[in-house]
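Only one chain is included here, represented as structure tokens and corresponding to the form predicted on its own.
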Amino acid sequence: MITAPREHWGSRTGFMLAAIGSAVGLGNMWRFSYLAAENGGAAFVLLYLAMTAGVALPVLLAELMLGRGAQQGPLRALVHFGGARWRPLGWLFVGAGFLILSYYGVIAGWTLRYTAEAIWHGFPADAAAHFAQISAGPVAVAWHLGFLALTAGIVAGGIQRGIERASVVLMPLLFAILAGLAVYAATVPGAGTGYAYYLQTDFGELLSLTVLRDAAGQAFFSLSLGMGAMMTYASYLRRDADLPDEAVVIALSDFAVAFVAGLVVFPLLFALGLQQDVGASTIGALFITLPHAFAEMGAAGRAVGLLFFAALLVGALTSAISLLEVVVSSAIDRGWSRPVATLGLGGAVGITGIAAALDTAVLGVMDQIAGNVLLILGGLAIALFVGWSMRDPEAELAAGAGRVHWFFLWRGLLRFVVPAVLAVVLASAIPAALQSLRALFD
């Protein structure tokens, strides 16, 4: 089979911004700050950083190493290093990316709509009633498909002319918007109370197994691990890329966006006395509580809300691009052209997501299965493959970085620490997923 030459990133900066964009998504804008506020504040932040270093970074390095070394997407990268018996893991990555994007497009469609509405007429006074009206049904399907069409249009342009070009524009825009919002949030009355709630310190929470699980899960999910996105992006790198340095930059940038988002959200909520409306639902906070806060702020709230949802939309778009590229890249590796792969598979993703756009209960079940189970399974399998099965992964990782003395520690974490932590997370995720699935059919 004759295939086109492998595309490559035009620059290290382009790859870094695209990879950071893959990591930064809807969860960064609320879930991290909520977990920090509810689980010990600054103590949770320290635990999260420890889980990032001990669990997420080793898996991130493994994905980057496999993609760059094989110069192919997940389906063939695992076969390249481990033989045909590891092909099912590649299919797990592609399936997880496909399924996640199918319902992620629904949530991103809401984000696109809220951004447009902020421009057209501002935020509704009754945010809960508005969200109940627009979150499911034919109109939600239309916004879902519209967002995926935008995503597919960028992916169809290829690595340099599509994904890299978009990332170089979108990610600096997101950083600038968040920085400006953080400065504004610091000036509102009650900002100090919001910061105190967000960054309270309770070191007793460090002894909680639930907090440990939440910190590990957030570190893992936030970096787009276990679905082949980072592996796919790394497959377009040249052999001289310094993967350890790039992995650290990606992880720190992802953390910075999540942390700064909390510095925006909590001062605004406390300034308007809406802290009692903060709940465990990410969707409820993003699409009900915060729009209500922006509506209460009047003209200033419309401007601030527009900027916030614009940042949210950028994060959703860059993450969706990486998810679609996982699927498209695997098809290209099997001989498809990029336009055909993008149109055909993007359309299949859109059709699959219609059920979630028509019923938010279906969306919740899909998230429980794909986001909370399949990703962890994928990460656990990667850790076991690189830690125990792959021959000399340290040598492959050293290409471009030189022989580094701590590489043995990296493999030790993949062998022992990462599987143990992910097994704990998986043990709690599977019953929750089964319960949500049963509830859907009851």
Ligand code: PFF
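Superpose the two forms; the largest set of C-alphas matching within 1.5 Å is the rigid core. The shown structure was predicted, so the numbers you read here are calculated from the model rather than taken from an experiment. Numbering follows the first chain given and starts at 1. Compared with the form predicted together with ligand PFF:
Relative to the superposed core, D245 undergoes a C-alpha shift smaller than 2 Å between these two forms.
After superposing the rigid core, the Cα of D126 is displaced by less than 2 Å between these two forms.
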Contents of the next structure:
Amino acid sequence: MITAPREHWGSRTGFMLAAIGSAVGLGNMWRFSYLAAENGGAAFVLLYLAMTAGVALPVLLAELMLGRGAQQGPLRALVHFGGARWRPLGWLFVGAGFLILSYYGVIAGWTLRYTAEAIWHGFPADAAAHFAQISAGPVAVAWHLGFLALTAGIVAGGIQRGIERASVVLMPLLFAILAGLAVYAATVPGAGTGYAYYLQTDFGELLSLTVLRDAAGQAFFSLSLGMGAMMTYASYLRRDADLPDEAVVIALSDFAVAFVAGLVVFPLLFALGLQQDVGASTIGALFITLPHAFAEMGAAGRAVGLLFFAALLVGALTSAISLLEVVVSSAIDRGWSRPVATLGLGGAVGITGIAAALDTAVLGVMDQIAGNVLLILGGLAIALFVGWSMRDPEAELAAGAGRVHWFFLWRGLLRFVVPAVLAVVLASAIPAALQSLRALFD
Ligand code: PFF
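Can you give me the structure for the form predicted together with ligand PFF, which would complement the form predicted on its own we have just seen?
Below is the entire complex, every chain and molecule, led by the chain shown above.
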């Protein structure tokens, strides 16, 4: 089918900021620091870095290469290189993007609401009761739909006028806010104990399988891998764009934001002695414990809290944009117009997400299935495809970059290391996800 000529990014910086925007999101600003504190502090940070470099980065580079080469969305990119038998994988990607956005929109809806409330009246004293009130039910549905409307508004603008323009404005804003907050957090009394808790080093923790799974899962989720988001963004690059350096910069920026977010969060919690409130629920902690801290801090807390949630909102928005673009670009490849695809599919995502907006238990299960299973499955398939099945990935990668000296290292990681690690992760994630799914219906 003949469609309009493919859009392209206006500049390399625009692409980079959009890709970093996809990576940096709800996953970085809380999940990472929480996992680090729970799983061995600095030792976990090192393991996470190893996972990022040895497992996630090779897959990121593979996704960028496939997207750039195919000049098509994820539904068609693998078919372009590998033939029709890879088509189901494209559907897995689009399905995962659809599912993730449908509950990500709910959490982002809470974030939008907290940001607005910080402006209107500050943070409530009883943060837990407030969260219980707003996290599920018709109000949560409304904020979820509001957030998705914002997301769809940007995606409808297209690559250059929508996504690139938003990323170029929003991402530097996020970096600036976060850096400012980290400097502020260093000055609060008790900051030292907060850092110590965050980065206390316990290498003993690293020996457990769950820690390995957490580190790998987090690396994938955080870099938006395993569902074609990076592939989609790369499909709007010109064929001769460079890739390996870009992949490294995206991964490093994502890590830097996650790490700095931890430097913001823990001093604030320790300054107020709230660390024991960091309970089992990661999502709840972000929306209960931190607002509690902001409420106790008075006027300064309101300003700091507003900035924190604004940064979180920016992160969520630029990630949600990439999730919607995966679905929309696939429809455009099949002949839909961008406005129709954005409205129709954005609307469908909104409706699906209502289930998560009405019940946080449903949201948790969706997160587990999508994040821990579908993304890892997608990453595994990409590694197997590029590692074993694709014809001459070296030539494809070299387009734009010139000769790639460490090609064998990359291919070797994709062939052996990535599949081995991801298979172990899946073996422990699938039973856990099935169990939560069953619990939901009991
Ligand atoms: N990377 C995002 C985060 O850390 O919040 C989440 C995400 C976005 C996952 C896009 C997957 C994706 F395709």
